[in-house]
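Quick heads-up: it's one chain on its own, the form predicted on its own, in structure tokens.
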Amino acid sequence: MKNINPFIESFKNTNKQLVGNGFRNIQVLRDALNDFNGSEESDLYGAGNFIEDFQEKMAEFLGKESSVFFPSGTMAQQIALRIWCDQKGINKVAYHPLSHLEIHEEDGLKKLHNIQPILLADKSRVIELEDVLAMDEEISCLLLELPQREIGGQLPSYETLESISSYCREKGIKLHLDGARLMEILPYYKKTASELCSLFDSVYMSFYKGIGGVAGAILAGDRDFIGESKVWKRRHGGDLISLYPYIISANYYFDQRANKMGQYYEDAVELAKFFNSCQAINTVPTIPVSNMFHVHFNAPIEQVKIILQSIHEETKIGITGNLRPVNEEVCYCEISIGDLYSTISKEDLHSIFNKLNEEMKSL
């Protein structure tokens, strides 16, 4: 038998959430296909209309020469970065200590590719210019994540990333965008997308986190490198007979999220000046640069996790099902903000905050 998480199901039940998109259900899918019918011919091995005419567009989009869609990010930069290695003869690499590559891949890189990476920076900060200036390992590639997930979306200034860039270009090392989130950070940075990924010799992004896709991933770069990614993406198993329930979720929810970033972001500052108010509670960053930040209880997770059911049961309104600990006294969550939040009223937030805030007094 399933067991039953109470907190995680208090979430559930809820009538409405302050974060993301929707639930991910069969249905993000069905509104996706809504206006196709049955006899439109599917992608067939990387090639067709569905995928070609969207990688045209997604290259456009990032101003870059050409791009291809693959079914997963994690695929895509394993191959981005075995490129830049191969081409200049080093197996080496950078990126932060947290980098999904490091903490979330089971060491792909090292095992698939025999490809060492060089960490920089504290885990606790973005990686600066004095930071790849420092280094005394010769590399083939620096990878930077924009925005760094797991310190709650922080974010370098955009003159920092001018300079590295300017630097990776005079030493021949190649700078590659995990742009997995690269929609959200554009309203902070004041720019498109074209301008920020010309910093970057590749990039990838995500279809399913804000913009709230199925699943995919575009990689994007000039027109040879982006020949070799597709033999790799072959040679790794990426050429599906058919991509195309991704790459047609990727496309209809692009279409319909891609200008709300702005007011993502907007929301999001908001919605951390109302944890920020409440006792024993703040936000990493305390003002967000992005439409994701994180939020820090300094409880115990088990007590934390009472209240927060206790108010979703009480409200019908969701906060967060996902708690995890940073030690025996600290707990907390990622919040990232999507459609659902401008659907909960000013005097609801208001009440959930204050009895959030009473609640916190309590402990």
Contents of the next structure:
Protein chains: 2
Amino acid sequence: MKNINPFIESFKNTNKQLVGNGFRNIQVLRDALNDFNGSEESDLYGAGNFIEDFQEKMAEFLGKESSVFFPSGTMAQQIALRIWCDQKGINKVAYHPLSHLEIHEEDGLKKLHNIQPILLADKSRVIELEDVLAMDEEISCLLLELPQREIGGQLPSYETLESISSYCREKGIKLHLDGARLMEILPYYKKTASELCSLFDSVYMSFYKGIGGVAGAILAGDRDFIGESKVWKRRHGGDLISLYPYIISANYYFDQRANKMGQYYEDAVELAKFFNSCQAINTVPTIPVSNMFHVHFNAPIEQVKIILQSIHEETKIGITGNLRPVNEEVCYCEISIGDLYSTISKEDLHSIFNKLNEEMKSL
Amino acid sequence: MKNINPFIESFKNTNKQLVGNGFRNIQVLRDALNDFNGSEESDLYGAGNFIEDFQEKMAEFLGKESSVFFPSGTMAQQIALRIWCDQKGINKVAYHPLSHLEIHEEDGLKKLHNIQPILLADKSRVIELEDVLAMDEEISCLLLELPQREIGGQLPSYETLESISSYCREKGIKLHLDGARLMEILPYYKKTASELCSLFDSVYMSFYKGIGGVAGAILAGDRDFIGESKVWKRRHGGDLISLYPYIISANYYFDQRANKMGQYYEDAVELAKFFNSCQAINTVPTIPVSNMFHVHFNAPIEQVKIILQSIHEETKIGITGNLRPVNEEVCYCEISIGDLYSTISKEDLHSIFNKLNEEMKSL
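Instead of the form predicted on its own shown above, give the structure for the form predicted in complex with another copy of the chain, please.
Starting with the chain above, the whole complex follows.
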């Protein structure tokens, strides 16, 4: 065993959790494999029924000509941007300053693809049409992350998306959707995946956020774009001999959870109210627009850890195992609703949040 | 179902096969998972017991300070070469003209890393000390693929390896081992993995060739090199939230097969003799130096397919499902010995090769 963190352990030792679909353990994979006969053949370097069928299914679902399964979204998105840059001959793209590409990928886009990002909007809000109009540099592609995860999962209005899409088409700028949490925003927009994706030239979606698979991503777009992305997938080392462990689980949990996103969204709205009713706690956004939001605790992280740990130990219901500092006086956690929230009784919810409120008051 | 190829189907429908460890089906993964309790936690972006324990085990096995698990060898090797190039400030490496990097990776090394390869030796033989001495360009790294897969798995002598290693150290050239089939050559060299790897600065090995896992690779070297390679792994999109399906199977089949490589090698030597006893058939190399070799049929591919298909259908024993043209008059297949060879009786072997010989004679 590696280092033990008593706060994280207190979360892991709870019997129920407010968030997520359950722990990321190997049963998640095993359950997905159970539907199959052991003699089912592996995919083979991008060919074979497992991968081809799933790619066709997702292309249709997203309303695109074609799609390709990637081991990671990091790989899928860098490749999408590279293709659009090469096509236009301009190595510049635009995205939010808190884009996954900017803060979680060790500058892969710059170091591998020599692509320069223009950062739009600021760290506290989403990209609006005005930010796009105000850009004075020529770019090949604009990437929109919906919802903007690092600010609690905020969204622009659908009208803004339509305006940005029209503007980009007019100006010859490709519009790419970072839809890591694409399924999770459809209930708020009241749109199908295919309607939303019609605004974009290329779309990435993930299978281990709201969907709860093991790993993996789909990149979708027109046939030529996807053809090129398969070549880049091989260059990146992502064209594995076997991707079926990810594909099978992606497909299995997609079928299980695609229709539950409306429930998760409603649950998130409800849970955010509970947090906002507590002293010195507020959620971002105040009213969630997807299954996710951030909870800001106006207290030092070490104090909040002690409070949450005591609630975990007393109630055996987990709130979070991942608390991060904003500064010395404020910390936050990310909440993503999944299957588990609905297993918690209203009585338990009131009891947890009464305790949390009392503890925060006593600080 | 996709396109049906009757020759491939005839191989798949056999009851036993001369080659490999069995079909690549999902039972391979399921068997590896069976040892575990479903509540075992996933690795998480490169951390966690599954991945850390396996990396430590493989570093020790290979005699290196540290190691990191990659989803693919393509990714691992490009990254190794990039690190050595950046360190020396020279974007040139040397390898064989039939290196995986040159012919199977869509020029990822050039297109992603801007590294220029110098091709040593020619397509019919392995790299010798003289090739290295004759290089007139300065390079950061020399990559040796042992065995050289595309020419049937040939090997230089161990003395040659020692001389090349000494020369490279003297000249400040890093030596990298493409050990996709590293385990498979140890019996011929009569060396431990750690002895062989001591000649190299960095080493890649694969877990789905002789080992027979699902996918994945280990890159090993000194601590700083591996630290840097983890950063590049994230840049490439290879730092998946969960790599455990590959790690668990890599570990499981490594434990099962690491000690069988001597047997596979002996079996390959025996099987090559059977092929060489047939009219118009020869193996490359004539006497294998690992568990693999190529079989050249001096006849047009369509004729050989018909012959092999009839033997598959008659004997229910599979020889190969993958025949490739050399030119209009010659074709070849690759043979890799695994667990299955020893399940075939000598009587069956004689019977198959009598038939094959008769059929080839009759052409």
